[in-house]
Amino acid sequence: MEAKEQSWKKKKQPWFWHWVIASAIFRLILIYFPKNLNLASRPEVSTPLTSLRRLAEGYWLKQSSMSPYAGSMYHGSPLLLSLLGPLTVQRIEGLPDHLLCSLVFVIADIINAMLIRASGQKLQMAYGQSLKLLGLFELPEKSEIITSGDIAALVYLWNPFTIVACVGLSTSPVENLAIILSLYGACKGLAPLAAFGWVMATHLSLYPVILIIPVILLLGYGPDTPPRKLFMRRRYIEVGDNPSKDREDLMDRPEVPHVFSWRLIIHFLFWTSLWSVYVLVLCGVSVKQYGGLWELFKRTYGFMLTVQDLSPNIGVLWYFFAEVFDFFRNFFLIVFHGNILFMILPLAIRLKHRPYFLAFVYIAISSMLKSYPSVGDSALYLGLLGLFVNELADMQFSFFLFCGYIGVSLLSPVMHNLWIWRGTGNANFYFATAMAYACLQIILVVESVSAMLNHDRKLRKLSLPELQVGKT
C-alpha cells in the first residue's frame, strides 16, 4: 500500500507544481502591465491598513526624521514599515515601480499555498485514521483522488481575489502568511511556530487575536476529527463484547484520538509570551522618539477599533458611521465589535472537535465585520474552505454563492465608477454591493457550519448501526 501511495504521489506532483509555477508566472505578467492595471487604487484591494502607497508615505516621513504616524496616512506596524519600506524607494530602470515589493507578495502567496497544502495533508491523514478506527473508511480507497490540500492550495493561488491583492500592491499576503503560519504550526504540533505566527498576525491586524482558541484546540486535541463520543461508544461496546480477560487490553488501546495535551498548551503560552515581549521591544525601539508604544497603539489598534477613516471599502461600517449621529457612535462601535466576540464561545463549544474548521469560521466572520476589509481577507478564508471539500460536499447554495461572488466582483467597480467618476450615481450604489457581499459571506458561514454538522450527524448514523450490530 505504501509503495502504491508513493507512486501515486510521484505521478500527481508534476501536475500540481505545473499549476503552481503557472500561477507565479501569471502574477508576474500582470505586474508588468502599465501601472499594474491600477489595482492599487481600488478600494476593494487597498485599505488604509493594507495600502502600500500609505506604507511608502510612512517610510518617507520616517526617513525625513518625522513620525511615520504624522497626519493620517500610515496606520500599520512599524516592523512592517522597516521590512517593506526600503523596498518602496528602490527603483530599477525600465521595470515597474515597487517591483521588489511585488516579488515579496508573490513569494508570500506561494508560501501560503504550500503551508495550506501541508496542513491539508495533515488534516486528511488524521481524519482518515479516525474514520478507519470507526470502521467507516479504508485508506486504500482514497488513493485515487486528489487530496484536499492540493485543492485548497490551488484554490488559494488561482482565486481572483488572491491575484488582485498580490498585483494591487496590498500587504494582505504578508498578513495572511502570519495567520496561515500559526495554523500550520498548530496543526503540526509546533508550539514555537504557532506562537510566532499568532503573535505576528495579531500585531499586524489585531483581529486574528480570536484565533488563539482554535490554535489551542489544535495543539491540545490535534487536527480535525469526528466527534470524540463516537470513539468512546465504539470502545465501550467492544469492551462489552469481549471476554473479561481482554477488557483491560481494549480499555488501554488509544482508540480515542487526540486526548487533550496540556504540555503543548503550556509550551505555546510560554513562546507566546516570549514572542510578544520581543515584538513589543522591537516596536518600542522603532517608535521611541515618536511617542512610544502608547502612540503606536493609538495610531494602529485605536485606528482600527474607532473606524476613524470613512473612505469607501467593501465593508459596511464606513457607510454606517458616515450616517450615524456622533452621540450614538461609541454605542454602535461596541455593537459591531461585540458581534465578533459574541459568536466566539458558542462556535468553540459546538466545533471544538474541528479546530481547523473553527479557525476558518472565525476568519470568515472577522473578515465580514472588521473595520477595513479587503478582498485579501476573502482570499484567505476561501482558500481554507478548500480544505473541507470532502466534508462540505453536500453544502447547499454553493452554485448561488459562486455566482454571487462573481456578480459582486463585477458590479463593485462598476458602481464605484458610476458614483466617483461619472457622477451618475451616489454612495448607495456602491454600498448596495457591499451589503450584497456581506450577505454572501453570512450565507457562506451559515451553510458551511450547517453542512459540517450534517456531516457529523451522517457519520453518527453510519457508525451506530455497526456498533449496535456488534453489540447484538
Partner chain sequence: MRCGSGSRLGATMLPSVALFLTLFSSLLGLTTARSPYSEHLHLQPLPHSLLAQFEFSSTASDTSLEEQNFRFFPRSLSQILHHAHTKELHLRFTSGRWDEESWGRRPRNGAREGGTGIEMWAWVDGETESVAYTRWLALVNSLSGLFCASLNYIDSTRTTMPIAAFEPEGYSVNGTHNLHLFHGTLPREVVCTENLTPFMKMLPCKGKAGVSSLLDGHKIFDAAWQSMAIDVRPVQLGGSSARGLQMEQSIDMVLDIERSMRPKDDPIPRPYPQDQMLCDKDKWYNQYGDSCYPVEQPPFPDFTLEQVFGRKLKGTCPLIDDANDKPTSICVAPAGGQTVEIKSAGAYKETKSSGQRCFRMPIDADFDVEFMELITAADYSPPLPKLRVERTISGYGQQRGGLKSVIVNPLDEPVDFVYLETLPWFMKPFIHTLQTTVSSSLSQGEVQTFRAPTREEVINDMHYQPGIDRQRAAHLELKLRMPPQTKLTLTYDFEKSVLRYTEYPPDANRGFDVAPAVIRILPSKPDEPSSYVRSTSLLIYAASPDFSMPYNVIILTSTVIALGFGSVFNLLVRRLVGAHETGPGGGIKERIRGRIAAIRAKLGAKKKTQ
The other form holds:
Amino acid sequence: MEAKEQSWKKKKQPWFWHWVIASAIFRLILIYFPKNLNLASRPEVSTPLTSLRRLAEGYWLKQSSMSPYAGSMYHGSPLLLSLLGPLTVQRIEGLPDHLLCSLVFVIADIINAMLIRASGQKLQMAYGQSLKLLGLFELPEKSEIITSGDIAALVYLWNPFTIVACVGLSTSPVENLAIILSLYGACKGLAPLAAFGWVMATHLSLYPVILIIPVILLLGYGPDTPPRKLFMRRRYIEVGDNPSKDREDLMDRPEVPHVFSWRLIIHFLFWTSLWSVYVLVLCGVSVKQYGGLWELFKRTYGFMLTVQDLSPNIGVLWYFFAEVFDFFRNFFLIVFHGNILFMILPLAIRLKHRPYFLAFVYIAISSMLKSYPSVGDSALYLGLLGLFVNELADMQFSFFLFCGYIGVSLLSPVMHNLWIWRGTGNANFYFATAMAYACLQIILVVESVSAMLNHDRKLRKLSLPELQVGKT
Amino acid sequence: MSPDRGDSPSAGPKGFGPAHIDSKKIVEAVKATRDPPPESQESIDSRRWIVLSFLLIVSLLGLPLWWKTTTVYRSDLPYQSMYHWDAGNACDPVFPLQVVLESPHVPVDQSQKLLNLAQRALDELNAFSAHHLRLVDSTQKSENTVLTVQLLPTDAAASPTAVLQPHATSLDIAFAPSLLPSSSATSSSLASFIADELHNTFLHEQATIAHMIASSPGSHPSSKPLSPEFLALLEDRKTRAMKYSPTYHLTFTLLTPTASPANWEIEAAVHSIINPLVRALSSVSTFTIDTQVQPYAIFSSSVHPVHNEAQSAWFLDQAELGAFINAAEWPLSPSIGEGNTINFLLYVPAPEQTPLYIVPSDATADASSQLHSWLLPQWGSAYILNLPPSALSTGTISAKDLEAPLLSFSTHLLALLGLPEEPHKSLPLRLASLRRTLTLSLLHSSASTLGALARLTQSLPSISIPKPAAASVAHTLSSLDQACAALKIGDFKEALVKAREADIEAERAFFDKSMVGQVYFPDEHKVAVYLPLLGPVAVPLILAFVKEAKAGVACLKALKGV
Amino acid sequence: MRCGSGSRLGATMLPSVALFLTLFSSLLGLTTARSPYSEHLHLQPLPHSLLAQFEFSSTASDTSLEEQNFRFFPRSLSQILHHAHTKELHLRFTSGRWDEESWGRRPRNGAREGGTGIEMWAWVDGETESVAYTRWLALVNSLSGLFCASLNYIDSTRTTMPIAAFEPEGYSVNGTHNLHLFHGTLPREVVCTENLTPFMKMLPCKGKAGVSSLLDGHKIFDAAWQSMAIDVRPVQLGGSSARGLQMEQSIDMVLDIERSMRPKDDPIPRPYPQDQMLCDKDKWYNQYGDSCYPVEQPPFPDFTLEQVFGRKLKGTCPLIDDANDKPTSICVAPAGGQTVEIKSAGAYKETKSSGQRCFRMPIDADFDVEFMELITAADYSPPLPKLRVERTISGYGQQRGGLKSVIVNPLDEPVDFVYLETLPWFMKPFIHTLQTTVSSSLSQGEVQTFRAPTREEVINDMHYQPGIDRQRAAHLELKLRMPPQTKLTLTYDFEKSVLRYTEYPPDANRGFDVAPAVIRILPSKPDEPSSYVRSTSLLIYAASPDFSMPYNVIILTSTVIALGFGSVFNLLVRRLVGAHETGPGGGIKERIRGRIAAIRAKLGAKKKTQ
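Since the structure above is the form predicted alone, I would like to see how the form predicted in complex with the partner chain looks, so please show that one next.
Up next: the whole complex, starting with the chain shown before.
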C-alpha cells in the first residue's frame, strides 16, 4: 500500500508543484499592481490589528522616540514591529511600496502551505494505518484516497481569501504561520517546535491560546484516529473468535499507540515556559521605556478584549458595540468572549480522538467570535478543512456553504461601497452581510463536526459487523 | 464511502467488493432491527460529561459574571438611624444656658443664698424644659457662659435696676444692699427680680425655639400656645432671611443711569461701618466683600416715577419696588465659589430725576415720610441716594454721603441673616441666640435631608449608591450626634460647627451626581436585551440536564431493583 | 521703540500707531501709567466693504483686585480668573472668513482673531499639570456661564497644550514657573447675539455712549467676517512696583457696505431701479435710454456710519479720562484719495497723522463720518499678507481621507512659522505619510534657478502628540521655514473611526467640524510681535451607524450567537444513530444525501480531469 501511495504521489508531484509556483507568481503579479488594488484599505482584509499601515505608523512613532502604542494606532506585538517595521520604510526605486513586506507575506504563505501538506501526509498515514488496524485495508486500495495534504495545501494557496490577505498587506499570514507551525510540530511530535508555535501564535493574536488543548492531545495521542474503543473491541473480538488461529498475524500488526505519552507533554510544557519567558523578556526589553509590559498588555490584549475600535469589519461585534447601551457593554464583552471558552471543554471531550480536527474547530469558532476578524482567519481554517476531505466526504450543505462563501465575499464589498463610498446605503447593509457570514461559519462548524462524528460511527459499523458476517 | 449508501451514485463506479457486502448486510440489518440498538456505555458517559461540563462552566463562570457586570453598585446605608433622625427621635435638643452670677461685693454665703433663691424663682417661671437657665457662681465661669450678671450694691437705688450691656454679654443689676436675703429667708424680692430680668431677656429666644421644636416632626406638643403676632413675626423673619450658608459674599454696587458719579469712597465707608459688624458676625459665618461701579445702569422700564411739582421731587410707588431691579441689564451675577451672594444696591438717580423718593403704598402715611431703602427678601437690599447737585458735580460720592446708606445696609444685613430682634439692646446676645436657633434649624434640615435620601434610595431600587454618598451620610450622622452632645453640655459654638458640617454633608450625599445614572432604564428593556441571548442558550442546557438526570435516576432504580 | 513702530508703519500700511504701542508695550511689559478705561474705533474702507476695529481696554491694579473693589474692570470676569488661578486669558468668538485676496493683510497681524467658532487659550497656575487642568475646566465652565456659550464642551478631547504656537503677552508671565498653557477650540459653535450681550455688559458705557454705541448684534453677526476677542493679561502699572490686570475687549469686523445698507424693513436684495443703475455709456445701445449695460458698483461707494451700522454714534464715553496717552477715540484711514466728511453735533478735536485722521468726539453729542464715493480706485492694492493658507480634505468616502494644506509665501523674504493642528480623536492621522512639497510661485524664467529644499530644510522641528480614543485629541506642531515666493504643500492621510452611537452629535449626518490650523509667523526682529494666520475650519463626513437600530442589532446578533451555541451543544449531546437503524423515514434523507453525493461526485470528476 505504501508503495502504491508513493507511486501515486510521484504521479501527482509535478502537478502539485506547478500549482504552487503558479500561486506564488500570481501573488507577485498582484503585488505589482498599483497600490495593491487598494486591497490594503479593505475592511475585510486589514483590521486595526493586522493592518500594515498602522504598523508603519507605530514604527514611525517608535523611530521618533515615542511609544509605538501612544495614540490608538498600533496594537500588534512589539516583536512583529521590530521585524516588519524596518521593511516598511525601505523604498526601492520603481518598485511598489512595501514590496519587502509583501515578499515576506508571500514566503509565509508558501511555508504555510508546505507545513499543511506535511502534516496532512502525516495525518493520512495515521489514517491509513488505523484503517488497516480495523481490518478495512480494502477501502484504501479500492477507492484511492485523495492525498488530503496536497489538496489542503492547494486550497490554502489558491483560496481567494488567502491571496487577498497576503496581497492586501495584512499581517495575518504571519499569525497563521505561527499557528500552523505549532500544529505541525505537535503532529510530528516535535515538542519544542509545537511550543514555539503556540507561544508565538498566542503572543501575536491572543485567541490561539485555546489551541493548547488540541496540541497537547496531538502530542499525547498522536494524530487523528477513529475512536479508541474500536481497536479494543476489534482485537477482543478477533482474539475471542478464533483462539485456534495462531497469533502471528495479530502480532505482526503494528500496535496502535492508544497510550497517552506523558513524556512529550512534559517536554512541551517545559519548552512552552521556556519560550514564553523568552518572548516576555524580548517584549519587556523592547517596551521598557514605554511603560513596560503592563502597558503593552493593556494596549494589545486589552484592546482586543474590550472592543474599542469600532471601524467596520466582517465580524458582527463592531456594529453591536457601536449600538449597545453602555450599561450592558461589559456584560456582552464577557459573554461573547466567554462563548469561545464555553465550547472548549465539551468539544474536547467529544473529539479527543481527533485533536487536529479539534484544532480546526477551535480556529473556526474563534475566528467567528474574535473581536477583529479578517479573511485571513477564514483562509486558515478553510485550508485546514481540506485536510479532512476524506473524513468529511459526505458533509451536508457543503454546496450551500460553498455558494454562501462566494456570495458573502462578493456582496460584502458591494455593501461596504454603497455605505462608505457612495453614501447611498447605510451601515445595516454591511452588517447584514456580516451576519450572513457569521451564520455560514456556524453552519460550517456544526456540519463538519457532525460529519466527522458520522464518519466515526460508520467506521464502527464497518469494522464490527463485517466480522459477524465472516462468522456466519 | 459510507456503506449505507450502496445505491448512491458516488459509490457506483468503484462500489464492488465490500460495498456490495455492506449493502446486503444493511438490508439484513434493516430487516433485522427496527429500533436503534442499545447505546454503548462510553458514549453515554461522554455525553454526561459534556452536559456536566457545560453546566459547570455556565453556572460557575457565566452567572457570576452576569451578576457582576450588570448590577448597579449600591453601598448599604444606615437606614435605621437615618429614619430615626428624620423622625426626630434620635436627639431631642436641649439648651441649658449657663448664667454666671458675679457678686464681688457680696459675702459668699449671701450670694449663694441669693443664687439658690433666684434659681428656684427661675424654675418656677420657666415652662419650657428644653430651654432653661442655670445660675452658677463666678467660680464656674467658662466659655460656655451665656450671660454674666453683675451684682452692684449701691445705696442710692431704692428699687433694683437692670442694665443690659450693648457690646458685652453682661447684665448689670444695681440694688440696695438691704435687699440681700438673710440666710433664713425663703424668698427675696431681689432674687425674683433677677429671675424676672433673666427670664424676660431670653423669653423671645425661648419662644422661638419652642416653636421650632413644636413644628419639627416627632415632637411632643408645645408647652404653651404662642401668640399669633409672635408667630407672624417668626414667619416674617423666616421669609426674609436667606438660606444659611457658611460663607456669604456681600456685593456693594453703585448704580447710576448716567456717567457720573463713577467714583465712591466705598473702601473707607465699608472699613468704618461694615467691617466691625462683619467681624462680630464672623462667629456665625465668614463674609467676603466686593464692590463695583455700574454707570449707565437704568432701572427697569416698567417702573415709572411720578413727578410732584409741589415738592419738586419724584416719587416711586412702593408697590413698584419689586420691579425696580433690572436683572437683565445690571451685572449682578452671584459670586464664584460656594456661598450665597447678598446684593446691596446704591442707586443714584439721574440729575433730572433727583430727588427720588418712595411713597409708602398705604395711603394713610403722609407723602412727607420719605423712605430711601427697602429690603429684598432673601436677595439683598437697595438704597436710593439723592445727592445734592454740588456732590454730583464732583462725580465722586464721599464717605460721609455713604454713611446713611451703609447703616441701612447693615441693619438689612442683620435681617437677611435672620438675626432675632430681641433683646435688641445687646448685639452679642442676639448673635448667641441666632447661633442657637441656627443650630436647631440646621439639625432639623439635615435630618430631613437624610430621611428624604433614605426614602429616595429605597423607592428606586435601580438607583446606584456610590461610595462617596455613603461616606458623607456616615459623616452627617456622626456630626449630628456630636452636635447633639455639644448642645447637651451647652457648648453652642461647637454645636453650630457640627450642625453646619452635618448640613453640608447631607446636601452633598443627596445631590451626588453619579446617583442619577441608570434610573431611566426600565426592566422590560433589560428583558428585551437579555432574552434573545440567554433564552436560546438556557433552554437546551436545562432540557439536556433534565433528561440526563432522569436517565440517571432510572438507572439507579434499576440497580436497586437488581 | 516708537520710531521702530513708525518705520514698520511706513513699511506696511497698517492701522494705527496707538494699537501697536499697546501691543508692543504690553508685550515688553513697559506699560506706562494708563487710564483705567480707554476705547478706540478704527475705520478703514476696503473694496465694497468697511473694516471697523473696536477696542476697549480697562485696567485694575492688583491691590484693588485683592480688595475686590471694581470700577471698570468687570467683577464677574475677575472673580472667575481669580477662582481658576488664571494669569492670562485669550478668548475669541469668530465667524466668517477673511478674504486675503481682496482685503490684504489681516488687522492687528491676526493677533486678535480666532478660528471659526470659539477659540480660547489661557495660562493657568498649578503645581502639577493635573491641578492646572482641573482649574482650566473650572475656568471653562464658569466662562461658558458668563458668555452664554457652550464653552463647557471644551473637555479633555478638545484641549491641547501647544508648545510653540502661542506666547504670553502679559508682563512676566513667561518667567513664572508652573504656569500651564491650555488651548481649546469649538469650531462648531455659531457665534451670535447672545454672546455679544455679556460682552457689552462688561463695558462701562454699555453701548449707551462712546464708540460701543455703534455695536448692534444684527449688523455684527451679519458681517462678512467678524472676530470678537477678550484678552486679559497682567501688566505693570506706572513704575516698576505696581502690577495690575489689563483687559482688552476688541471687535474687528468687515461689513459688506451694500448688504448692511439695506433697509431693515425689506432686507431682500433687489436690482436697482433703472435710474439708479450705473450704465456703461460706451455701449452703442445705450443711446435709447431704455437699455442699460450695467457696470459694477464703485469699489468705494459713498456711505455714512449711521447708514452702515444702523445706529447713531453717541459721542465719546465720558468715562475715559484725558490723561490717556491716546486722546483719539476714533480714527479713519480712508483709501488713497478718498475724502471724508465729519458731521458732529458738538465740538471735536482732530489730529492728522500718516495716512489717517483721528478725532476726539464730543461728549453726549451725535457724531457721524461720511466717506465720499471713490470711483477711480485703480491704484488701490491691498498690502500683501505675510502668508496665505488654505486647508482642504482630499479623497472622499466616510472612512479614510487625506488632509492637504497649501501655504503660500508671497513676500520676497524667507518666513519661519509654527503650524499648529488639533485633530479630534476619532480622526486618526498617519503622520508617517506626512509629506512636504515646496514649489516656486515665481514666473517661468526664475523657476529654472529654483531649487526645491529638502524636507529637513523645510521642517525645522516637529512635535506630535497622538490622540487617544475618547481621551485626548491629536496635536501636531511643525516648525517650518519657507523660502521667499514659494508654495508649501503639507499632506498626510487619516482614518475616521466609527463612534458609539451615543457619541455622535445630534445631527450626525452633518459631519464633524475640525478646528482651523493656527499658523504663528515668527518675527524676523526680536522686538516685534509675532503675527497669526488661521485656516478655515473643515467639515468631516464620518460614517455613522443607523441610530434607530440598537434593539434590532442587539437582538439579531445575540440570537445568532446563541443559536450557534445551541446547535453545537445539541450536536455534542445528541446520540448519532444511522438511518438504517431507525425504521423507515430515513428514506427521504437518504435520497437527499444521494443527490448531494452525486453532485459532489461530478465535481470531483471535474477536478480529476483538470
